[in-house]
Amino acid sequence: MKIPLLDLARKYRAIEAALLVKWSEVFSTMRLLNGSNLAAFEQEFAAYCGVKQAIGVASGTDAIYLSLLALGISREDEVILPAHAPAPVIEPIVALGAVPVLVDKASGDYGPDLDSLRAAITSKTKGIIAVHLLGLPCDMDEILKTAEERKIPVIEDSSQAQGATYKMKRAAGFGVITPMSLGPVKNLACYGDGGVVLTNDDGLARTVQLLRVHGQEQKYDHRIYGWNSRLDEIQAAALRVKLPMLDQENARRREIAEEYSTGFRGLPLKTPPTFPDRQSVYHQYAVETPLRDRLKIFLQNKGIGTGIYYPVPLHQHAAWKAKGQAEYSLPEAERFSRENLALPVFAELRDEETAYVVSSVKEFFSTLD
C-alpha cells in the first residue's frame, strides 16, 4: 500500500466541478484582483473565525510582515517567538530590521515555555508571536497575561490551526492581530500562495488594507508607502468553495488522530498532547520517539509517507548563524526537532489506510523486542 503524507489531488477531485464553475465566473469577468470573491471571502472567514475584520493578502509570510509593520515594529525592536517554529515566521522580523528573540518549547505542549518567555522580555520587546503549531492552539490565557503585564502586543500566528478552538473560541483574535497562511498544504488551502490577516482592531485592519495595495486609498492616491500583497480572485473563489467543508474535514482529521492515539497505546512513543479546553485540528499528527529516523525509514519501506516539523530549530539554521544572531541552548525545542515524526492525517485518508499506518508502526516496535 502507498500512502503519501498528503494527497492534494484527492481533495481537488472531490470539488473540481464546483471550482471550475467559480473559476469560469472569474474569467468571464476578468476581474482578477479586488473583486467580489475577495470581499465575500473576507466577510465569510471573519464571521467563521469570530473576528471583526479579515484582510486577504498574498501569502502567510506577507501576513506576518504586514501585521508587524502595522504594529509599528521596526529596526532594533525585539520580537519574541518560539525556536521550534517554521522559518517563515522569523523572516518578516529580519526583513524589518528587528531582532528575533527565541524561547524554548514547553514540555508536553506545542506552545512556548512560559518561564522562557517571561525571561526573554526586555525594555526593547515590542511583540510576542504565539504560533499555534501543528493544529493545536497555544495556552493563550497565560501568554496574554504575561504580555499584558508589560503592555506588549501578541501576534497570533494561526497558519496551522484554521478552525481550532481555545476555550470554545476559534484560534484567532486572542492576540491583537492574527496573520495566517492559506498555502496549498494548510487545512484551509489555496491552489497557490495566499494568506489573511484577522483582527478586532479597526485601526490595524485599515492600516493592513492600505499596506497591501501600495498604501493607496484609491488608485494613485498613496496615503502611506506600502507593499504589493493581494489575495487574487482565483484563490479567493477556491477558498469560498472550501470554507463550508472545513469543520467536517477537521472532524475527520480528529477521528484519524484518535484512531492513531488509541492504536499506539502501550508503545514507547509520545502521541500529540491533548487538553480539555483546546480542540486541535491536527494540521499534522506528530509522534515523538528517540528512534524517529529508524521509524521513518521503516515506514518509508512500507510505502508510508512521513514528515518532520521541524528538523532544525531556528537558532541552528545556517541562515541564523550567517546573520551573527545570538547563540542559544533550548533543550526542549532541540529534542523535539530530533524526535518528531508526522504521519498521514489528511481528511481524505481511508479507514484501511489508517489501519495500515497503525499496524506498520506497531510492527516497527515489535521488531525491537
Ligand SMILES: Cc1ncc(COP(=O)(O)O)c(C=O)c1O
Given for the second form:
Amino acid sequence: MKIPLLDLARKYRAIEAALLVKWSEVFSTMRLLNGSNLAAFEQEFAAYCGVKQAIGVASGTDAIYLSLLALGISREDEVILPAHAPAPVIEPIVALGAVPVLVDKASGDYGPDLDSLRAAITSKTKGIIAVHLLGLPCDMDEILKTAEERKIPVIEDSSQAQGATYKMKRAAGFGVITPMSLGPVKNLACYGDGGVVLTNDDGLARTVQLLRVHGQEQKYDHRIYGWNSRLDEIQAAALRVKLPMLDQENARRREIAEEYSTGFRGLPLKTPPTFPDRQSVYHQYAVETPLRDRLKIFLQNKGIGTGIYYPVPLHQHAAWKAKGQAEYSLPEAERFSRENLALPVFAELRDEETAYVVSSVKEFFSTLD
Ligand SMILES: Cc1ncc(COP(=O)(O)O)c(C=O)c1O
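The structure above corresponds to the form predicted on its own; please give the structure of the form predicted in complex with this ligand next.
After this comes the whole thing, all chains and molecules, with the earlier chain placed first.
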C-alpha cells in the first residue's frame, strides 16, 4: 500500500466539476482581482469564524506582515513568538526591522510555555504572536490574561487551525488580529497561495484593506503606502466551493486521529495532546518519540509518507545565526523538533489506509522487543 502524507489530487477529483463551473464564470468575466468572489468569500468566512471582518490577502506570510504593519510595529519593537514555529512567522517581524523574541513550547501542549512567555515581556514588547500549531488552539485565556496585564496586542496565527474551536468558539478573533494562511496544504486551502486577516476591530480592518492595495482608497488615491497583496478571484472562487465542506472534513480528520490514538495506546510514544475545551482540527497528527528517525524510515519502507513539523526550531536556523541574534536554550522546543513525526491525516483517507498506518506503527515497536 502507498499512502502519502497528503493527497491533494483526491480532493480535487471529488470537487473538480464544481470548481470548473466557478472558474469558468471567473474567466467569462475576466474580473480576476477584487471581484464578487473575494467579497463573498470574505463575508462567508467572517461569518463562519464568528469574526466581524475578513480581508483576503495573497498569502499567510503577507497576512502576518500586514497585521504587524497595521498594529504599527516597527524598528526595534520586540515581538514575542514561539520557537517551534515555521519561518513565515518570524520573517515579517524581521522584514519590519523589529526584534523577534522567542519562547519555549509548553510541555504537553503545542502552545507557548507561559513562564517563558511572561519572562520574555519587556517594556519594548509590542506584540505576542500565538500560533495554533498543528490544528490545536493555544490556551488563549492564559495568553490573553498575560498580554492584557501589560496592554500588549495578541496576534493569533490561525493558519493551521481553520475551524478549530477554543471554548466552543472558532480559533479566530481571540487576539486583536488573526492572520491565516490558506495555502495549498491547509485545512481550508487554495490552489496556490492565499491568506486572510480576520479582526473584530474596524480600524485595523480598514488599515489592512488599504495596505493590501497600495494604500489606495480609490484608484490613484493613495492614503498610505501599502503593498500589493490580493487574494485573486480564482482562489476566492475555489475557497467558496470548499468552505461548506470544511466542518465535515475536519470531523473526518478528528475521527482518524481518534483511531490512531486508540490504536497506539500502550505504545511508548506520545499521541497529540487533547483538552476538553479545545477542539483540534488535526492539521497534522504528530506522534512524539525519541525513535522518530527510525520510525520515519520504517514507515517509508512500508509506503507511508510522514512529515516533521518542524525539524529545526527558529533559533537553530542558519538564518537566525547569520543575523547575529541572541543564543537560546529552549529545551522543550528542541526536544519536540527532534521527536515529532506527522502521520497521514486527511479527510479522503480510507479506513483500510488508517488501519494500515496503525498496524505499521505497532509493528515498528514490536520489532524493538
Ligand atoms: C503557522 C503558519 N503561519 C504562517 C504560514 C505562512 O503561510 P503562507 O505559506 O501562506 O505564506 C504558515 C504556512 O506555511 C503557517 O503554517
